[in-house]
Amino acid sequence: MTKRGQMGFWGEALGRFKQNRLGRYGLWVIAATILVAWLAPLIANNAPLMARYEGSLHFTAFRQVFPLNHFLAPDKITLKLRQNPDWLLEQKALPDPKLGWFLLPPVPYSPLQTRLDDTGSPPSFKASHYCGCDALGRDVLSRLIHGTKTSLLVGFVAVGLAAVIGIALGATAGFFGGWYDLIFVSRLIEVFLCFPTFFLIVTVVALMDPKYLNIWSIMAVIGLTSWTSIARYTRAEVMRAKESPFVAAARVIGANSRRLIFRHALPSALTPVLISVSFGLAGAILAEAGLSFLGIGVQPPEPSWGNVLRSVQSDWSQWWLGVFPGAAIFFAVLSYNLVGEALRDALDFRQG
């Protein structure tokens, strides 16, 4: 396919993209995510947005967003909010004199800040707590906020490393075919297919050693044993491909299999792979989400939607507890399946 045949393709499929209303609607929805991941000091913090203290402006929850969190140290704000995460808010009773004017987050509260007197306190306007708190006195719009960016951590670089291993060994079982295909890649897709993808995450993060059960150990395991589906596509791919014409002039003039292969037969089998990668994602953030519901995977205090829904189990009469966390972890995995819906549609050359 031509440089202009394939800018042509691609320009309509995503013409065809944007007239799926529920297609856009789904994006809007992960960018909001994306947004609010990125944001989330300054969305949801005890640190004030401003504050003069000591005579000097302060902006503390700006030095907590990414990139500026691994560049500037904390300052005075930040020390006095770990030494009392509640100074902010009792400045009414207790008055620092050293300090003056502040402005805090909408919800001015850290997903780590625990308060005796809220513990489970209902959804309540009047206390900023807008989906209540859990049994610790956690707000749980913060920690549902905060806990964005690790679903998201998660669900992107988990299915990042799944991408890499899948397209890696189905391009390569594609286009060499023979004993490396039948005995190795083969079988071994064949292999992990017979077990369900959930149950062998959980086998595998329950036998691990609980010190190294974390975020990041997470992601592993989710991505090296969520592979399969893109492997099979690209490897059909790339057989496909690698009897077109242009691969074959490519190899008369040459190329050496490298280059025949991530530079002329990948390059056309990548659609089914974006497809299967935006369903990857929410296959992702609901793993995650059902491990650590089950107490196996991202560990407290560190907030994720899923140990924020576990917490219900506690008290089923905490109703805010299952709802709002549920509703979260429903929309951004329908948001994320709306897209591939969106995208096999948009990427399906035989619509007219």
Contents of the next structure:
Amino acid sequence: MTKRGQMGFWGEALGRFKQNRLGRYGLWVIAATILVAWLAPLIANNAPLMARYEGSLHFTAFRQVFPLNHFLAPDKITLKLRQNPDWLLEQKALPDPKLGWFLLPPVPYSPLQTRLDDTGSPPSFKASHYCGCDALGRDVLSRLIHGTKTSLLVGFVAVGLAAVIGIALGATAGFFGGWYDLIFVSRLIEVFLCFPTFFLIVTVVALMDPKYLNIWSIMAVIGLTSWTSIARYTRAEVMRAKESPFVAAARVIGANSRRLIFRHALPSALTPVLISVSFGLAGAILAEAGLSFLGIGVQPPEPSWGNVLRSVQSDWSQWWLGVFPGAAIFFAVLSYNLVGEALRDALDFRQG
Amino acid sequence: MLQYALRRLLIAMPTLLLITMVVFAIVKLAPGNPFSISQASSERAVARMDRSDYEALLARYGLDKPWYVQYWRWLKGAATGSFGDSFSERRPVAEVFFGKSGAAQSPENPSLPLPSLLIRRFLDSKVGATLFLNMISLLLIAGCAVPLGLYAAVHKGGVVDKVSSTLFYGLYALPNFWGAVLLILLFGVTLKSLPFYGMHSDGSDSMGAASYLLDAILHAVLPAACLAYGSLAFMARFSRGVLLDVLHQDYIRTARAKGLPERLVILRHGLRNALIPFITLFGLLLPELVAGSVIIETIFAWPGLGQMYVKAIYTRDYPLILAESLLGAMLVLAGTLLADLGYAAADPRIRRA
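Right, and the form predicted together with its partner chain of this protein, after the form predicted alone?
And the full complex, kicking off with our chain again.
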């Protein structure tokens, strides 16, 4: 129970966090990337936000944001666009009488839409290809925007998996100790530590059966190889918490092991885990981008920052394929690192 | 001190063994074998083979035995130094590492003078190529990090310090494959001043020793820079921090009170004490270089161990994969061991722990 005026541990930490300017910027960038990932169909799409077709109003782009859209019957504009993705872009030249007015998103291209006229064209405002096109004529900015969802999804799921495994193994090892900790968990952590993480990820992914290679297996691999730091911190903190008086008191009252771990030991151990998660997110996004760059991650035509960056290697004169995706990766990873450091400064009061 | 070192080495052994088991398990769990993953033409040949011929082929390479037998066989060989034959190159793994590159098939010109011969032999091998690249980047790191850190610490709060602090933070956060792309775009394509593919230019066969070496060094500049910049940024910031700590010590104050010129105070007393933690951290650079080599060598088509690793993975060349993973893990262990030993040498309290 905290009295008014005393904010308690988390309140103080939050105050310290708010003061960290770089951390705040990082948080804004992270929020922006999450928003962009969620609303990508409204920002970059060849389907209109609003259009009047055959008398009725269609909100095609908004339908694509709706999660159950896959199961609903497609609307007329979607069908038209499936036949001819450039339909709306051609309206100036070949107006369709059934179409009234329409409003396209800021980037009027879909990430999968190939336009043979535009292959390998540099950035141009006139053609609305703000970041240029790749070798197949797909708009780079659109692919980057839709790729945000891929990168963030991989990051969050992989780190979630790593956190679950890490906390489970670390907490049990720290709490029960004995041979389970010494021979199994600690040795396992040491073995994983001996491989540079990316090395291990590349090895596992490259050795996998290509038919299982999709975004979910990549998430699983990244998660299964990055749990070690979380496990180490959890184990150390639980070991410390185990000796503390409040755990002893709970034990005296008669709490069983599970209750002791979950309700008493773990909550105080969560501090370094939170910091580790933030850095882990940065690492997971970086790993996914690296894998896609090497060609063993997300495969085209599915857009990902890494695989757009990869295409610069086939033609070095197309600099826009190298600069923009890399910048996206860089700023995303930098923001997560900044937030992680700000969290560390805010929560780790021992540093004094 | 020796006792501590022996103890650490002893503890490292079971970890090394576990590593070989983990790598073997990963490699064996992977679907496919060297014959199903091979090039399209031989894949069709394998598909057309009789079942018995296919099994004979597997037996010839020992791939039909159960996994524990295969592992034991490999372990026995590894203990004696023979890591088997590479499937894709059909020669012993040691030869693939240390011998002539498979691609450099031009016969050795026996009339070359000795220095030229030695240099070519060294750079032609995969191990030599990777060592060459990593040595250059280690030189870059060591040569640049300390002076930069020193300058920033001495002129703390100045323009150089603030600018370099932000710059280093940015460099450290720059993903190494993007850094490589940017460097190639800048120096290779726009300015066309540095080569970014392979290790030799055309016509290198007829060069003398000095120009051959120079050509290789020129090709190594971009890849080594990519390998080095992340660690360089980290080391520069670290040495700045260490120097700041050292410069606040009492003995520095004494030296100044004695009347020594500032330069001697900083260089002779400050720097020397700062170098100890710096050197120990150097050991931890080894893992970074091992991992970085794989990506950088692939991007720049540098004919070294990293690029060979990626190729071995794609062709399911088990002996190569296992040998190289073992090498990588050993290097990482060696790095952490060196760092630990360095700490123990510097701080006697650790030795008794």
